[in-house]
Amino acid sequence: MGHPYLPLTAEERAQMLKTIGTERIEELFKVIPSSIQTSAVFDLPAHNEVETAKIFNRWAEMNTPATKMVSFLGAGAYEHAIPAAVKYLAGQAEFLTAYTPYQPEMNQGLLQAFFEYQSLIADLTGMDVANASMYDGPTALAEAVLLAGNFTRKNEIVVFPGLNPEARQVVQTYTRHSGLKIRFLSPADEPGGSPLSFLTEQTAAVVIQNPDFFGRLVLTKELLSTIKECGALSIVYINDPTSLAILEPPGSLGADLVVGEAQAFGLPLSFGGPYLGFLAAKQTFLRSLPGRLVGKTTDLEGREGFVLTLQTREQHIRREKATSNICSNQALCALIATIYLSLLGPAGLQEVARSSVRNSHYLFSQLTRIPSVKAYFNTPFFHEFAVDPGSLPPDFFTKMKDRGFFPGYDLRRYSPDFASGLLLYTSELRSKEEMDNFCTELEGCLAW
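Now supply the structure block for this chain alone, in the form predicted together with a further copy of the same chain.
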């Protein structure tokens, strides 16, 4: 019986074998040693579409999605409202089923979209140039760190406290064999003095997340100038770039490299992926950048057009001397971010940021009214903050879940330093009523 994904029919196959001059398909595989062929069998039945959909639906229904809860879980992945148009526009077959536009004449649409993406990211971050995407925030940061090491030929990286732990772990993995020494400062290092005291002559770059993992605002012009004076590059990591709608862009503050996670730009939470890494830089680093770059040029009749450019940095040309090994990237996610930003516009993005900020500050004020709940930090924050709720009952998360709440990120997962911390995030999707109810339920839960 034919299969919908296998267009060739038995007759066509026979005719093709005949043209090739072969009797049986097995002959085309006879170069494969027979011992290998014999063991290649495995057990896997076929399912029709309805059966397949049923099985996956069953898996899906075994989960409790954050989006159906009143969720305060952020900690690196941020639920925001996604305009309905995004799915329809990004899902068009011409985008979805194409590959990297190696043949520019045939794919001017994709190339222009990526060019617009680069432009939007550069504008938003205040940088000269952005590439066409990285796998995600953590890998984008790891690549930026490697870039800084290679560019400066120095061998130390200082990472400010409050880096997203996912990013921290990925940087660790990526740099393990690079010769770079990474100094991850912990929040505990802070009180002992400025993190700047850890900079040395050998410091290639300083990594600063802003807002940091705890939601804190830490990036200032002064800080970046000092780093520059110390001879190090500054790499700013942004985990929710909707913040750029109301925060001064790192480029304007003097950052050298700005990288981050742009999932917040229209990508669903989707259990952590696919997401979208972005990487923006000062012009100086242009030829050291990893990843695809789309450039504007002209055709032989003088018409404007777009091509993949500066490919001599890339693995398919430079092989082991390439700036990175990245090949397939997050093209469709970059397209989604572009559509998201086009729909939101400056007013929309500002509203998202402002509403998130207002909600988080309201929640903070209400939570810290509960006697046992203390703020962890006394620092300005964006849309996320850490509190110490005293001690949590053992089944706290289950109890709150049963009441319809995901009460944020359990900071004990971040570090044993936090005996009972909660990191709480609010997007524009939270309402006053939800937050009030949450505070009531939380207080009830804490009084065990």
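Throughout, rigid core stands for the largest set of C-alpha atoms superposing within 1.5 Å between the two forms. This structure is a prediction, so every number in the text was calculated from the model and none was measured. Positions refer to the first chain, counted from 1. Compared with the form predicted on its own:
With the core held fixed, T398 shows a CA shift below 2 Å between these two forms. For A53, a C-alpha deviation of 2 angstroms or more is recorded between these two forms after rigid-core alignment.
Once you line up the core between these two forms, the Cα of K432 stays within less than 2 Å of where it was.
Condition change, the form predicted together with a further copy of the same chain to the form predicted on its own:
Single chain only below; no partners, no other molecules.
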């Protein structure tokens, strides 16, 4: 195994291996299943640049991007229209090194962009403060869970039903050795219709996704007030924050922490990343936030300037005083979200949200006119909803793809309780003709 990019001599590598107690570098990769190791081929054939590009293009064509299909697939990653100016502005030379601005005097433009991002997120969520972004929604939620445990000195987190399964997995991984007990409730855990009966004196926080994974609108002021009366913090998780353009902000309803995924703000689907996590909070938690915050100030000559005000991570302060060991943020993604929101403005974002709601409710009404298709839930929803189409043919998804459609998320992947459920999503991108054609093709595929 060669190491052309490591400036180490053979003797130095041997000494490192001896120190960690192994003789061969290959032994470090035993954690990879042998079935994968034996099938992996790392030796590229002897092709020139043009031939290699053709090979990679041929491989790329094996994928079917959502942009070439009529997609009704959401489930945590949402396709919205992205103004052409977003990519152009984000690619300006001033932003090409969108990383940690260790020298504020050299990074005023970037710091201002982060400050504007924080202001936009705080305004949308109705919170007092937001940090300068995080890796993605699930890690932002996991950090909020840890914050709640550390702040309250309690060891239990209650998670309401309907949390995105990927966020659930990340929270479990994050907290595995934290001493926190995570209680994931299911609909069956609601005696008398109230999961709040599961709260105890050791409950640090309650996590509520809104809209939840099934698109249902479940957040109310009364619910958050009851959680507060029980002595717990409330963490609201949001998968598509375009909903905040027309829904009352969680902060106005009484939420303590609002976290989520901001991919919908100008970021393409991109096979799952990079995405953008946001974390906003009430003023009480300012010094407990993970990551970093940008503040605005004036210098000795009275000129406006921007600095990293709080940097409570282990790279900046003593490790034992760090609020988190998260090492960075999604700076370029936060910049893109800032540009996207600035271009659309309040009215533009509201129109995106309203168009998505109109389309989703039209699609829902058309689908449920098909005799075999029934609604799974009789609750208000934003732009995503679950239906039971009856028995799905074995090749249903392949047939629909051949007809040019991604027909939603197969809820059997979420839980075996869903025998044939579909989770469907629409945005402002879908036309009435596309939705009508989809319903016609879906009805034909179901009549097998």
